[in-house]
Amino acid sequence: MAKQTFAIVDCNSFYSSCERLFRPELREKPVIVLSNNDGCAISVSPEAKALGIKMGGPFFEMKDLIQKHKISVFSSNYTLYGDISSRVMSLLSNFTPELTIYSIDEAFLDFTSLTHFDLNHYAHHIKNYIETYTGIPISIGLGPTKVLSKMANHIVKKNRQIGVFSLIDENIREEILKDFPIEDVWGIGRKSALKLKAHGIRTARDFRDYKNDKIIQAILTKTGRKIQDEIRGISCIELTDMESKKVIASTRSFGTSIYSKSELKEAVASYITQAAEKMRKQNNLCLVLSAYIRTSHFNESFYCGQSSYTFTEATSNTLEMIKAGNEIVEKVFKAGVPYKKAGIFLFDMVPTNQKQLDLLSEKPDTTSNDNLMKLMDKINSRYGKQTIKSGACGTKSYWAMLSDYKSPNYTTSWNELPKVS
């Protein structure tokens, strides 16, 4: 039986790539990607690292230093960030027989049945691969598990001119396992590390030579069980071991405050617009919607209302969603409130077909209901976010987020194809 072998390929800066596809100029130079309503920094070239700006600090904190290196300042643009994605893993796929995406600049891809291949050289050309026919340079760790991969590719991080790196050797990874950090190793994180070191369990050597199961069970839960294997060499996590599908969150601040009803009425419904196509594409139902309008934390009178709505059947449908949202609204609405924030949240997940009906509910057949939602997640995803919704969401949004900053959409608006002089 062929050993199992996993590679994780991993965008560098991804977002900041993203942005200098179709801005050479600004390749090799400092570049940084702002949040939600330009609030802090999501992605930071190596560049833009070398000159000080650190990932997460506020926009406003920085701002000196940005005008003082000249780096460059773009808002999220997701839609270009999503259809860059999509081409970078479509490529992927064609080098393995299962590709699974982990996020929206990560997959792992499996090997286990390349047996015949030296997995060094084809990473190399693989990554040689992307970087030609995207523009997105990537970074590759190998590995007999998840979980080693995942060190691999962190230890390319460190230095990405190396661009893959192996744990599959034995020897090789005796040696990197002695000195990795503890809080480094996928799924364990600073707060739990800092309880493994109470125990003396610093790397992640140490980790893996604890004997005692219970305690390690205690800490990290069965998850954590699963890493300890994982280290030894023993392939048993699956992405939804590491990716919790509970709850699902959309929560905005807006780019002024709002004092209107029906505009926080839109507001809540494009934000569960957005949530319950994520929750299509997991396959996932909800029962239970909760949504809240408030002020700035910051506003004397600070005010928080908030509520939820149970449903009698599972659903994924949008539209029932969106009236369940304008419930909520009209419930716990103020007048004359400067409202700065709305959000909402799904929980009590079911999968799509695990749906327990309701047998004294009068509702009719919902088939027609989910075929148009099936039309509307593909046309969405083939012409773009949006591109058709509910008519709740509204067609100016006076609420939306700031992004100064924000890039055209070179690759899904006829309008904003680059041009070529």
The other form holds:
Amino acid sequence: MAKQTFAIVDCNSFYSSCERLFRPELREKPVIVLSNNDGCAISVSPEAKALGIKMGGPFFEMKDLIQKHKISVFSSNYTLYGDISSRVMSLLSNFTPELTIYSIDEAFLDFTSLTHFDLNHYAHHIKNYIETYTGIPISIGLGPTKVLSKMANHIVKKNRQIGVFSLIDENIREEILKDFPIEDVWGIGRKSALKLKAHGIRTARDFRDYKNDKIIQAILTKTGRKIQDEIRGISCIELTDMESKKVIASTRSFGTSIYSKSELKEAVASYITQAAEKMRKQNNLCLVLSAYIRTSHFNESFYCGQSSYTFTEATSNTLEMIKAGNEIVEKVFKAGVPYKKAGIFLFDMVPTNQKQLDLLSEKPDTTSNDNLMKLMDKINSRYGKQTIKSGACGTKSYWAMLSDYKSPNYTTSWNELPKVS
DNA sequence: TCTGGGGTCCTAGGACCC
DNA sequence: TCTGGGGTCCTAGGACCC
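Return the form predicted in complex with the DNA of this protein as a structure block, the form predicted on its own having already been given.
Okay, now the whole complex, with that chain kicking things off.
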């Protein structure tokens, strides 16, 4: 096979950068974005990091620091981030025959057919272009495999001003790999790093040169072996098509503990509504719905009630799915328990056009229900999320999550457009 | 008082069959 | 009453990522 070349493009502190886009006075100022429910920091600008804010740290522990240094705080606004992300991705797609979107703020660009270009120069051009037309700063790593390009990107993150780094050149690669900590390799987490260190492997170079493949297979499974080959320059990690999910989840922590069965049913119904809509968008039906309700992990008497429901026929009908959700809550609910979180999962997805009819059931024709779903999706996409929904979702949402610092939907709602004066 | 959410891949081990 | 081995399929749980 021809030698391959990849670039990974990664948006710098993506959520914070999105928030700053419409608040130019916050440029070069410390900014953080909180997780759902304002629980912890999930995006930290370099300025905030320098002040001691830790990625993933709980919000309530950093309140003093935030006040002291006047750090700007935002609740997460996924509508905004999703919209900015699609702008960045669509521009990036102009620079490569093959773009693989890896996450909301990262994409791999296949440069295999472009190796006659000066790729370093090309990557700098892309960086300037994206920054000019979207206002989002990015970093780019280049390498002959995805893992090596991620490692190159890691080098950029340590020295932001360089913007682009390449591990295509073998001499440079040798130089970088010998000091590259094994735990910083993409795909090697804390547990795997400990296991490797027990075998004397401390750097990416140690890992690459470790001769006994069987031991690696035994301690890190097939996944670890692939990472090792990628460091050796053999491209073998294929990213699955992210367009269509195999599992769809919708889970949330509550703003406050809830005790009542009916409120839990409302929460579960809402999560099902959201997941079912996502599933219909990717033209799938599911055969299994599972749901859980649980206390906080920090509660000394942890309880988690979980169960699943198998439909006789694969479905994407929100109303039918809500019934199943109600049954599960009915089954696993215990009185007097302070519930803090609930969630649902949709499994065993099949494409809508491959629906297997259940020969045993003599169900009435479901066409009218399918049409109802189509109509609901249409209305909600035109007039905004949850314009219409099942009454089972409730109207008061006592359990709704906290979101005290949310910015407007600048780019997706006419009522919230930024004002220029 | 207050600690996120949504994914993927892989394997060991149980259940079941012949 | 005791005693097998091989194969498949499924599931729970671990590990990792952003």
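Since the model is a prediction, treat every value here as computed from it, not as a measurement. Rigid core: the largest C-alpha set superposing within 1.5 Å between the two forms. Residue numbers count along the first chain shown, from 1.
In the core-superposed comparison between the two forms, Val147 has its Cα shifted by less than 2 Å.
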